[in-house]
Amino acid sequence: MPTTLPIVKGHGTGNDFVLFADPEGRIELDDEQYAALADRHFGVGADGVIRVVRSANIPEGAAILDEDPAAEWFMDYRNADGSRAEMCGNGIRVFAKYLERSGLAEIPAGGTIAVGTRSGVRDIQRSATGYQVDLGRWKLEDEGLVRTRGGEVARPSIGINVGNPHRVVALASRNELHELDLTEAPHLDPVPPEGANVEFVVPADPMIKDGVGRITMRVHERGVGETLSCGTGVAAAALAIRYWAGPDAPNHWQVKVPGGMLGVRMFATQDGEHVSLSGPAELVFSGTITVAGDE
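Is it possible to get the structure of the chain by itself, in the form predicted alone?
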(Lines of atoms letter the chains of each structure in order from A and count residues from 1; the text may use other names and numbers.)
(Lines give C-alpha, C1' and ligand atoms only; values in the text may rest on other atoms or scores of the structure.)
Protein backbone atom coordinates (compact mmCIF):
# COMPACT_ATOMS: atom_id res chain seq x y z
CA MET A 1 0.00 0.00 0.00
CA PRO A 2 1.17 3.57 -0.64
CA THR A 3 2.50 5.42 2.41
CA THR A 4 2.03 9.18 2.87
CA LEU A 5 4.82 10.85 4.82
CA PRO A 6 5.30 14.37 6.16
CA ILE A 7 8.96 14.99 5.31
CA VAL A 8 11.61 17.63 5.92
CA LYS A 9 14.63 18.29 3.70
CA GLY A 10 17.88 19.25 5.40
CA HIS A 11 21.61 19.40 4.74
CA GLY A 12 25.00 19.79 6.39
CA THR A 13 27.52 21.51 4.08
CA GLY A 14 25.55 20.29 1.07
CA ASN A 15 25.30 16.67 2.22
CA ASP A 16 21.50 16.46 2.01
CA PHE A 17 18.86 14.30 3.65
CA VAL A 18 15.15 13.54 3.71
CA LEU A 19 13.89 13.20 7.30
CA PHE A 20 10.61 11.90 8.61
CA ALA A 21 9.32 11.29 12.13
CA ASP A 22 8.15 7.83 13.18
CA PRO A 23 8.34 8.01 17.00
CA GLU A 24 6.44 4.76 17.58
CA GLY A 25 8.30 2.80 14.90
CA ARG A 26 5.15 1.96 12.94
CA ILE A 27 6.24 3.00 9.44
CA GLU A 28 7.83 0.12 7.56
CA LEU A 29 9.51 1.06 4.29
CA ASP A 30 11.62 -1.36 2.26
CA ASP A 31 14.97 -0.55 0.66
CA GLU A 32 13.32 0.33 -2.66
CA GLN A 33 11.00 2.84 -1.00
CA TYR A 34 13.89 4.52 0.81
CA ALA A 35 15.76 4.68 -2.49
CA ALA A 36 12.68 6.18 -4.18
CA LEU A 37 12.58 8.99 -1.60
CA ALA A 38 16.25 9.76 -2.25
CA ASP A 39 15.97 9.60 -6.05
CA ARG A 40 16.88 13.01 -7.48
CA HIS A 41 14.69 12.63 -10.56
CA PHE A 42 11.58 10.80 -9.33
CA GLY A 43 11.69 11.42 -5.56
CA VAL A 44 12.61 14.25 -3.21
CA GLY A 45 16.31 13.83 -3.87
CA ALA A 46 18.97 13.30 -1.19
CA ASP A 47 22.23 11.61 -0.26
CA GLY A 48 20.38 9.74 2.49
CA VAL A 49 17.09 9.25 4.31
CA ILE A 50 16.71 9.53 8.10
CA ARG A 51 13.87 8.02 10.08
CA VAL A 52 13.46 9.71 13.48
CA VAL A 53 12.32 6.96 15.85
CA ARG A 54 12.40 6.35 19.58
CA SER A 55 15.10 3.84 20.53
CA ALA A 56 12.61 1.78 22.50
CA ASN A 57 10.58 1.17 19.35
CA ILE A 58 13.27 -0.14 17.00
CA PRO A 59 15.04 -3.52 17.33
CA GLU A 60 18.52 -1.93 17.29
CA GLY A 61 17.41 0.38 20.10
CA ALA A 62 17.57 -2.23 22.87
CA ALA A 63 21.37 -2.28 22.77
CA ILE A 64 21.40 1.53 22.57
CA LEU A 65 19.32 1.90 25.74
CA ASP A 66 21.55 -0.62 27.52
CA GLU A 67 24.53 1.57 26.58
CA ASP A 68 22.83 4.83 27.59
CA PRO A 69 19.22 4.98 28.88
CA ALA A 70 19.18 8.70 28.03
CA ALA A 71 19.41 7.97 24.30
CA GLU A 72 15.67 8.33 23.70
CA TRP A 73 15.99 8.92 19.95
CA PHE A 74 17.52 6.70 17.28
CA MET A 75 18.82 7.87 13.90
CA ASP A 76 17.70 5.16 11.46
CA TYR A 77 19.93 6.17 8.56
CA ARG A 78 19.71 4.88 4.99
CA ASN A 79 22.03 5.57 2.07
CA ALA A 80 20.60 6.86 -1.21
CA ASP A 81 20.33 3.30 -2.52
CA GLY A 82 18.22 2.28 0.49
CA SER A 83 20.96 0.32 2.25
CA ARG A 84 21.49 0.71 5.99
CA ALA A 85 24.49 2.67 7.24
CA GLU A 86 26.08 2.74 10.67
CA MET A 87 26.54 6.49 11.07
CA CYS A 88 26.52 9.82 9.29
CA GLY A 89 28.38 12.78 10.74
CA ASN A 90 26.51 15.42 8.75
CA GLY A 91 23.22 13.57 9.09
CA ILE A 92 23.36 13.39 12.88
CA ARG A 93 23.80 17.17 13.13
CA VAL A 94 20.77 17.65 10.88
CA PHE A 95 18.97 15.05 13.03
CA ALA A 96 19.68 17.17 16.12
CA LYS A 97 18.39 20.28 14.37
CA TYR A 98 15.22 18.38 13.40
CA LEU A 99 14.65 17.22 17.00
CA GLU A 100 14.96 20.76 18.32
CA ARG A 101 12.95 22.43 15.55
CA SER A 102 10.09 19.93 15.85
CA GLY A 103 10.00 20.10 19.66
CA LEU A 104 10.83 16.42 20.11
CA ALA A 105 13.91 17.20 22.20
CA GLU A 106 15.97 20.10 23.46
CA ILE A 107 19.70 20.48 23.90
CA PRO A 108 20.26 22.47 27.11
CA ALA A 109 22.70 25.36 27.04
CA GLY A 110 26.15 23.93 27.65
CA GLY A 111 24.74 20.38 27.65
CA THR A 112 24.43 17.47 25.27
CA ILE A 113 21.82 15.13 23.88
CA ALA A 114 22.48 11.41 23.41
CA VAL A 115 21.37 9.91 20.09
CA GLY A 116 21.37 6.23 19.16
CA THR A 117 22.94 5.01 15.90
CA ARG A 118 23.93 1.65 14.49
CA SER A 119 27.49 2.36 15.65
CA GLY A 120 26.44 3.24 19.20
CA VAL A 121 25.42 6.32 21.16
CA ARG A 122 26.66 9.71 19.97
CA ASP A 123 26.58 12.89 22.09
CA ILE A 124 25.68 16.17 20.38
CA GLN A 125 25.95 19.74 21.62
CA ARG A 126 25.50 23.16 20.10
CA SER A 127 28.63 24.86 18.75
CA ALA A 128 29.58 28.23 17.31
CA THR A 129 29.07 26.87 13.78
CA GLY A 130 25.94 24.82 14.48
CA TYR A 131 26.36 21.48 16.20
CA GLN A 132 29.26 19.34 17.40
CA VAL A 133 29.06 15.57 17.65
CA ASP A 134 31.41 13.29 19.54
CA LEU A 135 32.04 10.47 17.05
CA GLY A 136 33.62 8.33 19.76
CA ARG A 137 36.76 6.25 19.56
CA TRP A 138 38.35 5.78 16.19
CA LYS A 139 40.39 2.87 14.88
CA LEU A 140 43.32 2.62 12.49
CA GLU A 141 42.79 -0.19 9.98
CA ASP A 142 44.77 -1.86 7.21
CA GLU A 143 46.42 -0.16 4.28
CA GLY A 144 45.30 -0.90 0.73
CA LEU A 145 45.16 0.38 -2.83
CA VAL A 146 42.55 2.60 -4.46
CA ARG A 147 42.06 3.02 -8.20
CA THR A 148 39.69 5.61 -9.64
CA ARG A 149 38.03 5.63 -13.03
CA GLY A 150 40.59 6.57 -15.66
CA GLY A 151 43.44 6.47 -13.17
CA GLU A 152 46.69 5.11 -14.55
CA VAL A 153 47.97 3.83 -11.23
CA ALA A 154 46.46 2.59 -8.00
CA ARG A 155 47.09 4.90 -5.07
CA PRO A 156 47.99 3.77 -1.54
CA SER A 157 45.39 4.34 1.15
CA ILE A 158 44.92 3.87 4.86
CA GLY A 159 41.82 2.53 6.61
CA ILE A 160 40.18 4.65 9.31
CA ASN A 161 37.05 3.54 11.17
CA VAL A 162 34.97 6.18 12.98
CA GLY A 163 31.91 4.01 13.46
CA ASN A 164 31.80 3.34 9.73
CA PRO A 165 34.65 2.34 7.38
CA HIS A 166 36.79 4.75 5.35
CA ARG A 167 39.81 4.58 3.06
CA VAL A 168 41.83 7.78 2.84
CA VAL A 169 44.14 8.67 -0.07
CA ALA A 170 46.63 11.57 0.00
CA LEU A 171 47.15 13.42 -3.29
CA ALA A 172 49.97 15.70 -4.38
CA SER A 173 48.04 18.76 -5.58
CA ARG A 174 44.66 20.44 -5.79
CA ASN A 175 44.82 20.02 -9.55
CA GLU A 176 45.05 16.26 -9.11
CA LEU A 177 42.13 16.40 -6.67
CA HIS A 178 40.07 18.48 -9.11
CA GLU A 179 40.71 16.11 -12.02
CA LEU A 180 39.60 12.93 -10.23
CA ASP A 181 36.73 11.10 -11.94
CA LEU A 182 34.43 9.94 -9.13
CA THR A 183 31.42 9.23 -11.33
CA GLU A 184 32.06 5.56 -10.59
CA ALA A 185 32.93 3.94 -7.29
CA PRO A 186 36.69 3.63 -6.75
CA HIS A 187 38.05 0.08 -6.85
CA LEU A 188 39.46 -1.03 -3.48
CA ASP A 189 42.13 -3.69 -3.03
CA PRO A 190 41.56 -5.50 -0.77
CA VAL A 191 37.80 -4.97 -0.76
CA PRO A 192 36.53 -4.30 2.80
CA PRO A 193 33.74 -6.71 3.87
CA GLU A 194 31.21 -3.86 4.27
CA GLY A 195 32.69 -1.61 1.61
CA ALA A 196 34.00 1.85 2.51
CA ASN A 197 33.68 5.54 1.88
CA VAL A 198 36.77 6.81 0.04
CA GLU A 199 38.31 10.22 0.78
CA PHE A 200 40.89 11.99 -1.40
CA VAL A 201 42.84 14.66 0.47
CA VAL A 202 45.30 17.45 -0.27
CA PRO A 203 47.00 19.44 2.54
CA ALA A 204 46.86 23.24 2.37
CA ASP A 205 50.05 25.27 1.95
CA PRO A 206 51.04 25.71 4.69
CA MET A 207 49.28 22.70 6.15
CA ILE A 208 49.36 24.11 9.69
CA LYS A 209 48.43 27.71 10.45
CA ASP A 210 47.99 29.15 13.94
CA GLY A 211 48.13 25.63 15.36
CA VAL A 212 45.28 24.31 13.19
CA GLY A 213 45.71 21.75 10.42
CA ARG A 214 44.07 22.52 7.07
CA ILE A 215 43.15 20.11 4.28
CA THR A 216 40.84 19.92 1.24
CA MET A 217 38.83 16.79 0.46
CA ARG A 218 36.54 15.07 -2.04
CA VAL A 219 34.65 11.89 -1.19
CA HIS A 220 32.86 8.97 -2.81
CA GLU A 221 30.30 7.49 -0.40
CA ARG A 222 29.34 3.82 -0.60
CA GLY A 223 25.74 3.40 -1.64
CA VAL A 224 25.53 7.06 -2.76
CA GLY A 225 28.32 8.29 -5.05
CA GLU A 226 30.27 11.52 -4.83
CA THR A 227 28.73 13.94 -2.34
CA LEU A 228 29.41 17.57 -1.50
CA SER A 229 30.43 16.54 2.00
CA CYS A 230 30.77 13.54 4.31
CA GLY A 231 31.03 14.23 8.03
CA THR A 232 32.60 10.98 9.14
CA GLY A 233 34.82 11.14 6.04
CA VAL A 234 36.04 14.58 7.08
CA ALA A 235 37.01 13.15 10.48
CA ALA A 236 38.70 10.14 8.86
CA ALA A 237 40.65 12.38 6.49
CA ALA A 238 41.93 14.59 9.31
CA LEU A 239 42.90 11.54 11.36
CA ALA A 240 44.78 10.01 8.43
CA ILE A 241 46.71 13.20 7.62
CA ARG A 242 47.59 13.67 11.30
CA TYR A 243 48.82 10.04 11.40
CA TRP A 244 51.01 10.56 8.34
CA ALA A 245 52.29 13.93 9.61
CA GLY A 246 53.65 12.43 12.83
CA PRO A 247 53.54 13.15 16.57
CA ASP A 248 53.92 16.94 16.23
CA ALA A 249 50.76 17.28 14.14
CA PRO A 250 47.90 19.26 15.74
CA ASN A 251 44.66 17.90 17.16
CA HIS A 252 42.50 20.63 15.61
CA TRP A 253 41.71 20.61 11.88
CA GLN A 254 39.71 22.55 9.35
CA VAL A 255 38.53 20.47 6.40
CA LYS A 256 37.28 22.12 3.22
CA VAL A 257 34.79 20.11 1.16
CA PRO A 258 32.86 21.19 -1.95
CA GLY A 259 29.90 22.09 0.28
CA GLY A 260 31.73 24.19 2.85
CA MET A 261 34.00 23.93 5.91
CA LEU A 262 33.91 21.52 8.85
CA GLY A 263 35.94 21.31 12.05
CA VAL A 264 37.58 18.22 13.54
CA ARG A 265 39.06 17.85 17.01
CA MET A 266 40.83 14.88 18.58
CA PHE A 267 40.81 14.63 22.38
CA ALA A 268 41.72 12.16 25.13
CA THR A 269 39.08 10.40 27.26
CA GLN A 270 39.18 7.63 29.85
CA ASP A 271 38.38 5.02 27.22
CA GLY A 272 40.84 6.29 24.61
CA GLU A 273 41.08 9.08 22.07
CA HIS A 274 37.83 10.40 20.62
CA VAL A 275 37.24 12.56 17.56
CA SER A 276 34.54 15.21 17.21
CA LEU A 277 33.01 16.92 14.20
CA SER A 278 31.50 20.42 14.14
CA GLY A 279 29.64 22.34 11.50
CA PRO A 280 26.32 23.74 10.29
CA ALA A 281 22.96 21.99 9.97
CA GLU A 282 20.09 23.45 7.97
CA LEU A 283 16.45 22.53 7.40
CA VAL A 284 15.38 23.96 4.05
CA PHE A 285 11.80 22.87 3.37
CA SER A 286 8.97 20.59 4.48
CA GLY A 287 6.13 18.87 2.68
CA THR A 288 4.22 15.65 2.18
CA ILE A 289 5.00 12.83 -0.23
CA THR A 290 3.28 9.55 -1.04
CA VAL A 291 5.67 6.64 -1.39
CA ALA A 292 4.38 3.88 -3.67
CA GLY A 293 4.19 0.35 -2.26
CA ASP A 294 3.33 -3.13 -3.45
CA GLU A 295 -0.17 -3.32 -4.79
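Other form of same protein, the form predicted together with another copy of the chain, not the form predicted alone:
Since only the chain itself is given, any partners or molecules it might have are not part of what comes next.
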Protein backbone atom coordinates (compact mmCIF):
# COMPACT_ATOMS: atom_id res chain seq x y z
CA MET A 1 0.00 0.00 0.00
CA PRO A 2 1.35 3.46 -0.74
CA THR A 3 2.29 5.28 2.46
CA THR A 4 2.54 9.06 2.83
CA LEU A 5 5.26 10.00 5.29
CA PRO A 6 6.38 13.27 6.82
CA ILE A 7 10.17 13.03 6.75
CA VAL A 8 13.17 14.98 7.97
CA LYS A 9 16.61 14.81 6.38
CA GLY A 10 19.64 15.16 8.64
CA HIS A 11 23.36 14.46 8.75
CA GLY A 12 26.32 14.15 11.09
CA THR A 13 29.60 15.15 9.38
CA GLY A 14 28.04 14.33 6.01
CA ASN A 15 26.83 10.85 6.98
CA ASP A 16 23.18 11.43 6.13
CA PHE A 17 19.81 10.02 7.10
CA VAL A 18 16.11 10.16 6.34
CA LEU A 19 14.18 10.21 9.65
CA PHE A 20 10.50 9.72 10.31
CA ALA A 21 8.49 9.43 13.52
CA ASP A 22 6.35 6.39 14.17
CA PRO A 23 5.88 6.46 17.97
CA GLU A 24 3.18 3.78 17.99
CA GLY A 25 4.99 1.44 15.59
CA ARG A 26 2.20 1.44 13.04
CA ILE A 27 4.14 2.23 9.87
CA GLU A 28 5.32 -0.97 8.25
CA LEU A 29 7.62 -0.49 5.29
CA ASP A 30 9.31 -3.41 3.59
CA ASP A 31 13.01 -3.48 2.71
CA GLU A 32 12.26 -2.28 -0.80
CA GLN A 33 10.38 0.77 0.47
CA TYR A 34 13.24 1.65 2.82
CA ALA A 35 15.67 1.30 -0.08
CA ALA A 36 13.41 3.52 -2.23
CA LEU A 37 13.53 6.24 0.44
CA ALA A 38 17.34 6.04 0.60
CA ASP A 39 17.88 6.04 -3.18
CA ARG A 40 19.76 9.24 -4.06
CA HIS A 41 18.28 9.68 -7.55
CA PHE A 42 14.82 8.11 -7.36
CA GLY A 43 14.01 8.78 -3.67
CA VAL A 44 15.02 11.20 -0.90
CA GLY A 45 18.59 9.92 -0.75
CA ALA A 46 20.63 9.00 2.31
CA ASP A 47 23.19 6.61 3.75
CA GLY A 48 20.45 5.20 5.98
CA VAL A 49 16.85 5.53 7.14
CA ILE A 50 15.88 5.96 10.81
CA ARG A 51 12.43 5.16 12.16
CA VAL A 52 11.81 6.87 15.53
CA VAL A 53 9.65 4.43 17.50
CA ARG A 54 8.87 3.83 21.18
CA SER A 55 10.81 0.78 22.42
CA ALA A 56 7.54 -0.68 23.73
CA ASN A 57 6.16 -0.74 20.18
CA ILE A 58 8.90 -2.65 18.32
CA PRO A 59 9.61 -6.36 18.86
CA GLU A 60 13.33 -5.73 19.50
CA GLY A 61 12.28 -3.26 22.23
CA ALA A 62 11.35 -5.78 24.94
CA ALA A 63 15.00 -6.76 25.53
CA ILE A 64 15.90 -3.05 25.51
CA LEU A 65 13.39 -2.19 28.23
CA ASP A 66 14.66 -5.15 30.30
CA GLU A 67 18.18 -3.73 29.99
CA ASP A 68 17.15 -0.16 30.80
CA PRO A 69 13.51 0.81 31.45
CA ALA A 70 14.46 4.45 30.78
CA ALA A 71 15.21 3.69 27.11
CA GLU A 72 11.81 4.93 25.96
CA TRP A 73 12.85 5.53 22.34
CA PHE A 74 14.34 3.08 19.85
CA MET A 75 16.47 3.87 16.81
CA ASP A 76 15.19 1.50 14.09
CA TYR A 77 18.10 1.91 11.68
CA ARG A 78 18.09 0.68 8.09
CA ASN A 79 20.98 0.66 5.66
CA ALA A 80 20.51 2.20 2.23
CA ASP A 81 19.59 -1.24 0.84
CA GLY A 82 16.77 -1.58 3.39
CA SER A 83 18.50 -4.15 5.58
CA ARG A 84 18.44 -3.69 9.38
CA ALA A 85 21.58 -2.39 11.08
CA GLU A 86 22.53 -2.52 14.73
CA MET A 87 23.99 0.91 15.38
CA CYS A 88 25.28 4.03 13.68
CA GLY A 89 27.56 6.41 15.56
CA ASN A 90 26.66 9.44 13.44
CA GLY A 91 23.01 8.48 13.07
CA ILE A 92 22.34 8.32 16.80
CA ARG A 93 23.40 11.96 17.28
CA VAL A 94 20.96 13.00 14.54
CA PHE A 95 18.36 10.77 16.22
CA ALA A 96 18.90 12.66 19.51
CA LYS A 97 18.57 16.01 17.78
CA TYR A 98 15.36 14.86 16.08
CA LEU A 99 13.90 13.78 19.47
CA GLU A 100 14.73 17.16 20.98
CA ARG A 101 13.63 19.27 18.02
CA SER A 102 10.30 17.48 17.63
CA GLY A 103 9.56 17.66 21.35
CA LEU A 104 9.42 13.87 21.74
CA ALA A 105 12.13 13.90 24.43
CA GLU A 106 14.52 16.21 26.19
CA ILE A 107 18.04 15.61 27.42
CA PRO A 108 18.35 17.07 30.93
CA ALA A 109 21.15 19.65 31.35
CA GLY A 110 24.32 17.76 32.27
CA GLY A 111 22.47 14.45 31.98
CA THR A 112 22.01 11.69 29.46
CA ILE A 113 19.22 10.05 27.55
CA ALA A 114 19.12 6.28 27.01
CA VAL A 115 18.28 5.18 23.46
CA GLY A 116 17.50 1.64 22.38
CA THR A 117 19.35 0.16 19.39
CA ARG A 118 19.75 -3.36 18.01
CA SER A 119 23.14 -3.53 19.73
CA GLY A 120 21.71 -2.49 23.11
CA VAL A 121 21.13 0.74 25.00
CA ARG A 122 23.31 3.74 24.18
CA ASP A 123 23.65 6.79 26.43
CA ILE A 124 23.71 10.19 24.74
CA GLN A 125 24.53 13.59 26.21
CA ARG A 126 24.90 17.06 24.80
CA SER A 127 28.46 18.14 23.99
CA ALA A 128 30.21 21.35 22.97
CA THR A 129 29.94 20.40 19.29
CA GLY A 130 26.54 18.71 19.41
CA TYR A 131 26.05 15.32 21.03
CA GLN A 132 28.25 12.62 22.54
CA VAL A 133 27.39 8.93 22.50
CA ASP A 134 28.95 6.16 24.58
CA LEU A 135 29.78 3.41 22.07
CA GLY A 136 30.55 0.92 24.86
CA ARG A 137 33.42 -1.53 24.98
CA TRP A 138 35.83 -2.18 22.14
CA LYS A 139 38.22 -4.99 21.27
CA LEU A 140 41.66 -5.31 19.69
CA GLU A 141 41.69 -7.89 16.89
CA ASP A 142 44.28 -9.42 14.56
CA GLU A 143 46.89 -7.70 12.46
CA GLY A 144 46.80 -8.06 8.70
CA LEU A 145 47.70 -6.50 5.38
CA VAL A 146 45.74 -3.99 3.30
CA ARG A 147 46.33 -3.23 -0.37
CA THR A 148 44.37 -0.46 -2.09
CA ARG A 149 43.52 -0.30 -5.79
CA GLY A 150 46.65 0.29 -7.84
CA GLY A 151 48.75 0.23 -4.66
CA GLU A 152 52.26 -1.14 -5.03
CA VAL A 153 52.64 -2.27 -1.44
CA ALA A 154 50.43 -4.10 1.04
CA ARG A 155 50.39 -2.01 4.23
CA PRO A 156 50.21 -3.39 7.77
CA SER A 157 46.91 -2.89 9.59
CA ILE A 158 45.37 -3.62 12.97
CA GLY A 159 41.87 -4.92 13.59
CA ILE A 160 39.61 -2.99 15.99
CA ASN A 161 36.08 -4.04 16.83
CA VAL A 162 33.70 -1.32 18.02
CA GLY A 163 30.55 -3.42 17.72
CA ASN A 164 31.52 -3.83 14.05
CA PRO A 165 34.88 -4.82 12.51
CA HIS A 166 37.49 -2.30 11.34
CA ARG A 167 41.00 -2.46 9.91
CA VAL A 168 43.14 0.62 10.52
CA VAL A 169 46.18 1.55 8.44
CA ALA A 170 48.65 4.31 9.39
CA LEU A 171 50.12 6.43 6.59
CA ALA A 172 53.16 8.69 6.69
CA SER A 173 51.82 11.83 4.98
CA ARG A 174 48.73 13.74 3.96
CA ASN A 175 49.85 13.43 0.40
CA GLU A 176 49.84 9.65 0.64
CA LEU A 177 46.33 9.82 2.16
CA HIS A 178 45.12 12.16 -0.57
CA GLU A 179 46.42 9.95 -3.35
CA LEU A 180 44.86 6.68 -2.19
CA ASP A 181 42.48 5.19 -4.74
CA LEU A 182 39.42 4.03 -2.80
CA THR A 183 37.16 3.53 -5.84
CA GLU A 184 37.33 -0.21 -5.10
CA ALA A 185 37.25 -2.09 -1.80
CA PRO A 186 40.80 -2.54 -0.43
CA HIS A 187 42.08 -6.11 -0.55
CA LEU A 188 42.46 -7.49 3.00
CA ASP A 189 44.82 -10.33 3.97
CA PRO A 190 43.67 -12.36 5.82
CA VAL A 191 40.08 -11.73 4.71
CA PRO A 192 37.94 -11.08 7.84
CA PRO A 193 34.96 -13.47 7.98
CA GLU A 194 32.42 -10.60 7.79
CA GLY A 195 34.61 -8.13 5.95
CA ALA A 196 35.65 -4.85 7.57
CA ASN A 197 35.54 -1.12 7.18
CA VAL A 198 39.03 0.16 6.43
CA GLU A 199 40.38 3.42 7.88
CA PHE A 200 43.51 5.15 6.56
CA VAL A 201 44.98 7.53 9.10
CA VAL A 202 47.64 10.26 9.16
CA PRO A 203 48.74 12.00 12.36
CA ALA A 204 48.72 15.81 12.43
CA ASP A 205 51.98 17.66 13.09
CA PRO A 206 52.39 17.67 16.04
CA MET A 207 50.14 14.69 16.68
CA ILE A 208 49.48 15.71 20.28
CA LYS A 209 48.61 19.30 21.13
CA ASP A 210 47.39 20.50 24.52
CA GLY A 211 46.93 16.87 25.54
CA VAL A 212 44.66 16.05 22.61
CA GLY A 213 45.60 13.62 19.84
CA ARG A 214 44.91 14.80 16.29
CA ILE A 215 44.55 12.67 13.21
CA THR A 216 43.05 12.82 9.71
CA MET A 217 41.41 9.85 8.07
CA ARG A 218 39.61 8.48 5.01
CA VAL A 219 37.38 5.44 5.22
CA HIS A 220 36.10 2.72 2.91
CA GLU A 221 32.89 1.15 4.27
CA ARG A 222 32.20 -2.47 3.39
CA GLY A 223 29.37 -2.78 0.91
CA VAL A 224 29.18 1.00 0.44
CA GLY A 225 32.44 2.50 -0.80
CA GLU A 226 34.30 5.58 0.36
CA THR A 227 32.14 7.76 2.61
CA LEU A 228 32.40 11.26 4.08
CA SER A 229 32.35 9.90 7.62
CA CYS A 230 31.93 6.70 9.60
CA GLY A 231 31.32 7.11 13.34
CA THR A 232 32.60 3.75 14.54
CA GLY A 233 35.48 4.04 12.05
CA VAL A 234 36.52 7.32 13.67
CA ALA A 235 36.57 5.64 17.08
CA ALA A 236 38.51 2.66 15.68
CA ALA A 237 41.07 4.98 14.06
CA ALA A 238 41.71 6.85 17.32
CA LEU A 239 41.95 3.58 19.27
CA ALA A 240 44.46 2.14 16.78
CA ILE A 241 46.67 5.22 16.75
CA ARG A 242 46.62 5.40 20.57
CA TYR A 243 47.63 1.72 20.64
CA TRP A 244 50.56 2.35 18.31
CA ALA A 245 51.56 5.54 20.12
CA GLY A 246 52.15 3.67 23.39
CA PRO A 247 51.28 4.10 27.05
CA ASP A 248 51.70 7.89 27.19
CA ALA A 249 49.17 8.57 24.41
CA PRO A 250 46.14 10.67 25.36
CA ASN A 251 42.57 9.43 25.84
CA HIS A 252 41.06 12.32 23.90
CA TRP A 253 41.33 12.58 20.12
CA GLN A 254 40.13 14.84 17.36
CA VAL A 255 39.56 13.07 14.08
CA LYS A 256 39.19 14.94 10.80
CA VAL A 257 37.11 13.12 8.19
CA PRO A 258 36.16 14.37 4.70
CA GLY A 259 32.76 15.48 6.10
CA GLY A 260 33.97 17.31 9.21
CA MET A 261 35.51 16.87 12.66
CA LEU A 262 34.64 14.34 15.38
CA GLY A 263 35.88 13.81 18.95
CA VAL A 264 36.78 10.48 20.55
CA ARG A 265 37.27 9.79 24.25
CA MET A 266 38.35 6.61 26.03
CA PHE A 267 37.30 6.26 29.65
CA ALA A 268 37.22 3.58 32.37
CA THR A 269 33.91 2.10 33.52
CA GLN A 270 32.96 -0.76 35.84
CA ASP A 271 32.78 -3.16 32.89
CA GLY A 272 36.04 -2.11 31.23
CA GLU A 273 37.15 0.76 29.01
CA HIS A 274 34.50 2.45 26.86
CA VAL A 275 34.94 4.68 23.84
CA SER A 276 32.70 7.64 23.06
CA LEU A 277 32.11 9.68 19.93
CA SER A 278 31.10 13.35 19.86
CA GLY A 279 30.22 15.72 17.06
CA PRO A 280 27.60 17.77 15.27
CA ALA A 281 24.09 16.76 14.25
CA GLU A 282 22.18 18.81 11.68
CA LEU A 283 18.57 18.69 10.49
CA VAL A 284 18.56 19.96 6.90
CA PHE A 285 15.00 19.92 5.58
CA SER A 286 11.55 18.50 6.16
CA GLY A 287 9.07 17.24 3.63
CA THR A 288 6.46 14.72 2.63
CA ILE A 289 6.86 11.72 0.38
CA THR A 290 4.49 9.02 -0.80
CA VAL A 291 6.26 5.68 -0.87
CA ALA A 292 4.82 3.26 -3.41
CA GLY A 293 3.92 -0.22 -2.22
CA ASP A 294 2.64 -3.28 -4.06
CA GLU A 295 0.18 -4.69 -1.53
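Positions refer to the first chain, counted from 1. Just so we're on the same page, rigid core means the largest C-alpha set that superposes within 1.5 Å between forms. It should be emphasised that the depicted structure is a prediction, and the values quoted were computed from it without experimental measurement.
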{"property": "Rigid-body rotation between these two forms - hinge position, chosen from 277, 98, 257, 78", "result": "277"}
{"property": "Rigid-body rotation of the smaller part between these two forms, in degrees", "result": "12"}
{"property": "Following rigid core superposition, Cα shift of residue 171 between these two forms in Å", "result": "3.2"}
{"property": "Rigid core fit between these two forms: Cα deviation of residue 187 in angstrom", "result": "4.5"}
